[in-house]
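We begin with a single chain expressed as structure tokens, specifically the form predicted on its own.
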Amino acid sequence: MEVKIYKDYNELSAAAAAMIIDCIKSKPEALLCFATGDTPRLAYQKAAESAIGDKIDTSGCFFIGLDEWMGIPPTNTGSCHWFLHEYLFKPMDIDPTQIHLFDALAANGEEECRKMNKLIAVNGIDLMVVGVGMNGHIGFNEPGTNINSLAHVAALDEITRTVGRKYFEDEVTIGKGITVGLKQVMETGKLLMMANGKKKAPVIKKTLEQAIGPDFPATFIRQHKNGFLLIDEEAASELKTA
């Protein structure tokens, strides 16, 4: 794992966007997995601008979503489905046949997990972008999740439920999530974990200084063979070496 510290959110986002585009250029048939949230939004916008502006061929790529809030329809502006289409897939003009996202309204969540597991097993993930939760979660791999987990439906931690409400305009119940598993996160070809702002400084400190383990899943990135922790100076402000 390598830690990269950038001056601010804009530089951080530009660097992440460049890594996404480099992956597509180097492997036109790449499988890419994307998280949602405030942190990666600008990176996706910059990647889309670059792809369109530089006429980069994305027609051979395939895209999957890291996770989704169970029970939330795709039209809800707080859903991961809506976010990825709004900030990445539509601006990048990605064909729907190149996208596979979890169906949060599926009657059988386990079947949704099997579909995602099969897709990942056949293709392998070349690049994954993740954030890091205030409780150290990656996707909805909450504290206590087994490192060997595959895609699964997860009961959401209270911190996740509390923080997650900010994405929704209306009052919603978010008790469960569906997510790619930690084993799949750790086996991805290149892992980009992003964090920005002073509020994430304590989280980044734990990620890099706490004992590696399921109590704080983000710590596992330190064992990733090709992992990159991309943070701005504010998020790095509590590190001993910052």
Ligand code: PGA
The other form holds:
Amino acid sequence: MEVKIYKDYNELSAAAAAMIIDCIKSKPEALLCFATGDTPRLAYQKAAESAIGDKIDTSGCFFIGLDEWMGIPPTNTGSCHWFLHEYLFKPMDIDPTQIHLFDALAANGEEECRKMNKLIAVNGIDLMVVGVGMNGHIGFNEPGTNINSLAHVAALDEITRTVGRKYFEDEVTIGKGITVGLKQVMETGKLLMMANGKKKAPVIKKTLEQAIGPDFPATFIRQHKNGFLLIDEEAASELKTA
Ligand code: PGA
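Okay, that is the form predicted on its own; can I get the form predicted in complex with 2-phosphoglycolic acid now?
First the chain shown before, then all remaining chains and molecules of the complex.
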């Protein structure tokens, strides 16, 4: 794993966007997996601008979503579904046939997981972009998640439920999430983990300095063979060596 520190959120986002575009250029049939959240939003907007502006051919790529809030409809502006369409797929002009997202309204969550597991097993994820939660989660791989986990429905940690309210305009009940598993995160061809801002400084300190283990899933990135932790100076401000 490599740690890259950028001056600010704008530079961090530009670097992540460039890595997304590089992946698509070097493998036009790439399978890309994207997280949602405040962190990657600008990187996606910049990647979409670049793809359209530079006429990058994205028609052979396939896109999957890292996770979703169970029970939240895709029309809700707090859903991962809505976010990815709004900031990435629509601006990049991606055809719906190139996208597979978890159906958070599915009666059978296990079946949703099976579909995602199959897709990943057949193609392998070339590039995954993730944020990191205040509790160290990656997607909805909450503290305590087994490193060998595949896609699963997870009971959400209290911190995730509390912090998660920020995405929703109206009061919603968020109890469970559906997510790609840690094993699949660790097996990606390239993993970009992004974090910015002062509030993520203690999270990044733990990610890099705490013992690697399920108590703080983000620590596992240190074992990823092609992992990049992309952070801004504020997020790096509590590191021993920063
Ligand atoms: P954020 O979420 O980008 O909104 O901070 C990160 C996460 O919970 O994974």
